[in-house]
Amino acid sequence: MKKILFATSECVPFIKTGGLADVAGSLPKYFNKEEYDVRVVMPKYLCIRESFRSQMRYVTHFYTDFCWRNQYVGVLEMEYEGIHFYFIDSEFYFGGPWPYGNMFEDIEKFCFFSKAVLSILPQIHFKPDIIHCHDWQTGLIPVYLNDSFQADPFFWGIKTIFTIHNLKFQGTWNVETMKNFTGLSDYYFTSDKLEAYGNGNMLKGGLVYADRITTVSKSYAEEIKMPFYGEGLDGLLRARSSDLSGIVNGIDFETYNPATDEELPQNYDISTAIEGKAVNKAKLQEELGLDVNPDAFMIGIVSRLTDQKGLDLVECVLDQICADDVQLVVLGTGESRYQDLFRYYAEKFPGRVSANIFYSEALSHRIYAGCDAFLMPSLFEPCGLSQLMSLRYGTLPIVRETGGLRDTVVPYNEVDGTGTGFSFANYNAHEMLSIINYAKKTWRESRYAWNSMIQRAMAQDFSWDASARKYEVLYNELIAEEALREELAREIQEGERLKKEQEENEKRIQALKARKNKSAAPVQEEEEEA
């Protein structure tokens, strides 16, 4: 059996900001059982709801040595859907409303997570061949493995894989103030380890000392590896460009399931996704106090409200976009440049606009339902989830063609009838606009063409399931190499115990000789002299 830990700062169900906590609460269902046990380590924080709190069973704590306090660790554990959970827990650290707040405080709370994933290995009783580590949270997991905890041989032959989710959240602070956090001497914050700039990089640590590097799409691996998206870090990513690999996000298909999804008015699979579609469009409209206008273009968007997700190409040509014919859908929270712009333009259209400046995730399963198409211009996009959901609920993407967008969208090609959305190359605002307006366009007059669309998207694979058995072909690598390692270090080792054995045996016959040699000199001598 091999053994997998996933090591990450949250994870659904019990603690969601982003992305990645979809991947470490998915993922893990998808590998075979059989082969694998993969578990889950996470921080217990206090805003973890009762209801999941209340199921953790004690395991063990003890104390340990950090910011020099004896800091106390306590473990606790569960089974949820069938993957085991471990939870890290510290009130002093992992208190609060939030799971994240202040930089300095978190940089803190991640130095004693990384360190305490290591130190309760011994106290559960499970040694993983490898640890799967997931952002900068936890990118001191390999520093620390490689430094202080080899002095115990229960660590030896522990493998790492470090996971970028997004580049651009590194965990930064000066180095003295890291020297302190980490307790990792000088010698680690040099240009070649954790310095990166004039400060301390968690993130990098992980760059540097994981024996592989993942990122979750093709196209995001070979983008960061360029000055513009690697964020000061693609020099090193570049130099270990052997050890990084993409391998594309996947979404729950049970959870998102238009046929089973209980939060649809009408449910619906690919075979009546078109009718299905339209009695959900209906009832969008209405619940979200549009017109009720089967002719209307609908267009979605479920995002953080940030520059990151391209919204400043919206703002350029939002009068454009809301054009009569069209009626758009916003759902998300962020920067109150684009929360006040949104609602500024449901007030302005009436009727074709839709402000929600909130999140939802049963509104979010109904946009991704309703909407005839969704529209995500990212200026970067490692993976994406939103397009994903989409393309999976039969809602056609509009999409700028970076990352893990790139990757899951096959733009449409109206001369062999191919295709699952649109995309557009440069981060351009009329590039955008005009690629919706073809959207439109098609949508419009090319009905068969695009209901046919809606097929291939629905048919597309992007289960974890897909992704789960990638992730094996990665770890089976890892771990046949460690194995051939130990082998090899084997091999050597007994022929240098038979070097050795040799050599005291070349030892034992020259000392016979030089016995031999004593003992017949007297012999001579006597028959020399008769």
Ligand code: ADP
Second form
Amino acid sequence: MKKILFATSECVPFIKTGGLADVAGSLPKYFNKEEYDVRVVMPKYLCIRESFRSQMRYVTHFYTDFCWRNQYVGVLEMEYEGIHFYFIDSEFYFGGPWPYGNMFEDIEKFCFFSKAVLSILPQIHFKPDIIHCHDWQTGLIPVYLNDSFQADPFFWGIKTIFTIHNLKFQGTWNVETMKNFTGLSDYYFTSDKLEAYGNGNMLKGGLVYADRITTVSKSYAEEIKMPFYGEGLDGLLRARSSDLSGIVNGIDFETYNPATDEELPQNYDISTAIEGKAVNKAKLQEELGLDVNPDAFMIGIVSRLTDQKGLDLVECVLDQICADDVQLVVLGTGESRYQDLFRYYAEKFPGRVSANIFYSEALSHRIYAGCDAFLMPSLFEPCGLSQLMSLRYGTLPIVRETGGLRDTVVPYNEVDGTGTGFSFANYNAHEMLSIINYAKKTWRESRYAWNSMIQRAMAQDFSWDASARKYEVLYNELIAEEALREELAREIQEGERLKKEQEENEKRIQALKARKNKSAAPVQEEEEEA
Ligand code: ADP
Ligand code: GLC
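Could you switch over to the form predicted together with the named molecule, since the one displayed so far is the form predicted alone?
In what comes next, the whole complex appears, and the chain from above leads the way.
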């Protein structure tokens, strides 16, 4: 059995702030269970729902030196949908109302988490072949593994993979503070290791020390080797390009299934999509206080409200987007600039714009099902899951051609009747607007073509099946590499042992010869005398 440990700062169904949680919670279920024992370790946040926390079983606890303090580290465990989860307990670090707070505190928190992930392994008697780390919060795991943990043979041979979900967040602070938090020596804070632009950088640690690096789409894997997308680390990523690959994300096809989704007023599948979506649209309009109007072109946005998501383009042409019979439904939280923007437009266009500035899993499903189109004009997008969810529910994505959006949405081609959505290339508000208008025109004037596109979108397979096989190949490669290294080490050791044995034998022969010569000498003398 190959043993894999996912280390993550968030994971569904326990806690989610973005797509990382979806990936960490769904991907482990899709490995071949006969061959891979995939477990997950994450913090036990106090803000995890009580109904989950009460199901966690105590495993052990111990104290560890961290940041000049003797820190409590508790370990709890739980099985969920066939996956074994470990939770690291520290009320000191994970007691807040939200998984992340201010960056300064988060850095200390995730230095602790990274160290704790390694420290618990001997205690829980689980030695993974591979630790699969996700994003900056786990960047120090490969570093610590290379450092003090090598003193214990338990950790020898453990390999690491680091997956970049978002290169923008790096976990950086000045070198002195980072030295204090990490407990790592000066040796690590040079520009070929954890130092970047004068700061200590946790993500960089992961990128330098992990055995392999992956990211969540092929295009993003190429883009991050360029300065525009590289967030200052493109040089390092170019240097490590032979260890870097892109594996596109999938989504949980059971959770996101319009045929069985309990959040929807009306379930539907590919054969009943047109009628089913019409019912969901009307109900959503009703629920959000919009005009109940089947002839309004309904555009959805479900997103973190940040610059990454291209919302400044939306802001620039929002009046034009909201023209005519368009309805815009927004669900998201984030920068107050964008929260206020959408709230303002909801007031400006009552009955046509709905701003839902909060987090709701249930409403997100109804938006994926009820809208006609889904807008995601990201500045950069490592993969993006929302467009995959929209495709699954037959809501056609309008995206910018970047990262995973480019890899997963095929632009409509009215000549040969192909495509699953709409896309534009340049980060330009008017280019976006013209493609939105083109989508609207297609919806109004070529309904047959639109409906065929819904069928094609829903027929796309973005389940985890294909991508999980790619991770398996990567795991196998690394495990085989380690086995080869161990075999080589054994052969070298055996060679050295044989060499030593030969040297000993040689010495013994010489000694015997010398003794023989010595005992032969007097006989010769006697013979001479005679
Ligand atoms: P990112 O991880 O960059 O935020 P993704 O598209 O990969 O973007 O994943 C976003 C995930 O978070 C999707 O599952 C989306 O439905 C969900 N999501 C984002 N904002 C909200 C919200 N306000 N309410 C419910 N779900 C949300
Ligand atoms: C990040 C990215 C998003 C990706 C998600 C899961 O949050 O912004 O594009 O889909 O991680 O990998």
